[in-house]
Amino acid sequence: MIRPFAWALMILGALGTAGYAIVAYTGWPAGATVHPEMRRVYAIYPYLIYPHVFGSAIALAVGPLQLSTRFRRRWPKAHRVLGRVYLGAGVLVGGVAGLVLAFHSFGGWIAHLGFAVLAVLWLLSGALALRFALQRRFDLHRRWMILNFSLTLAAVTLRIQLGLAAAAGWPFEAFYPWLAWTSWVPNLLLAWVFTRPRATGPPGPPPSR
């Protein structure tokens, strides 16, 4: 069970990052808010940047609500509709665009591979979550949705790590390639541990008469 403080931080980070993306990419040209070394890609591939940014923003905004047990039980129809929005407009659109962009990312092959693996796992875990929902295997559906949202939160942890690295004075070109991995691997590992099936142990002896 996620503690209320951690849950609140997760929601704040997700909504804050989604809001920032919407404001930054509707109020300024693509690439205006990123490092100068990355602006060339933004200028060449705006047709990939915008689907990736806004798809990811949709997933960040909808995801916390979808993981709320109270919301799911009280409004099951809304949960199903928003689930389609999350997986379709969010993960599918953002993930496909992100997968293509991964091979144009700043940081060389380390960044290319890290962002590509992230995109593939994001798409795959979303597909598995949908599959289990259609099969009405809701325990597995919820597990894979949590794993998927942990990858969605890479957008949040990447920006936190960017800020920490900049505050520490590390050169951008030295640390950025590794963010393609550190932004999502810890998230996924934590989610995997959190959602792993709990051992119930062998049955006890029959009661004595």
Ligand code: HEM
Given for the second form:
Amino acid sequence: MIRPFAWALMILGALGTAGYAIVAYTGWPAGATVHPEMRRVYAIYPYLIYPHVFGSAIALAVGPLQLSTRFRRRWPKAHRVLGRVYLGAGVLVGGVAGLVLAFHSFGGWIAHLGFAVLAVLWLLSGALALRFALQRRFDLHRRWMILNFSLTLAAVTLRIQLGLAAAAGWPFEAFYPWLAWTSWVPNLLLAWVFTRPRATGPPGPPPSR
Ligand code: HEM
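Now show me the form predicted in complex with protoporphyrin IX containing FE (HEM), since the one above was the form predicted on its own.
Below: every chain and molecule of the assembly, starting with the one above.
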């Protein structure tokens, strides 16, 4: 019961956030929906914010399909093509732009560092996942893709936390920098525990002396 509910929640969050990004950044000037200081930065760096938003939105929209075992088994070719789209157009484009943008983010060095570490881990985990797929080490490929997607979901967690903090009446300037950390560290820890290799079968006999 928990699994389908968690899946539905994840898909809803991923598609909702990707949808927000596409609608807000095609319908209005960049940053129209966020803090005026962020809007000012996005007007200076349109070549960073647009690739980041649209690239990352692709990763967020494609990711859940890629994690579906049924989809993978039924359409292995489509899984491979969409995997390239996810990693190339999504993680690589969104991640490199996100990394540079991290140093212009709102909230000083706490935000800069949080977003920069997130971007580096996003890029590295994607590269490792690709490497394991090419080596046909599919258990490791699966584990690193799940870790990678838990970081993609930072965009969803961030917006949930943003909403909760705003509803609690906390001042944006005080809590925003911390979201650059709290949006992804719990996701990654959960994914790490969930995908950790487990010992299979009963333990073998004790070594003979
Ligand atoms: C996982 C790695 C990610 C990193 C390192 C990252 C980094 C950043 C940074 C540094 C900013 C600028 C924040 C500021 O101005 O203070 C930003 C903004 C933004 N990011 Fe990401 N991001 C990531 C994932 C995503 C994903 C998956 C999406 C999905 C669409 C996304 C959508 C956006 C949007 C729409 C903005 C503009 C602010 C807004 O309108 O809410 N990001 N991101």
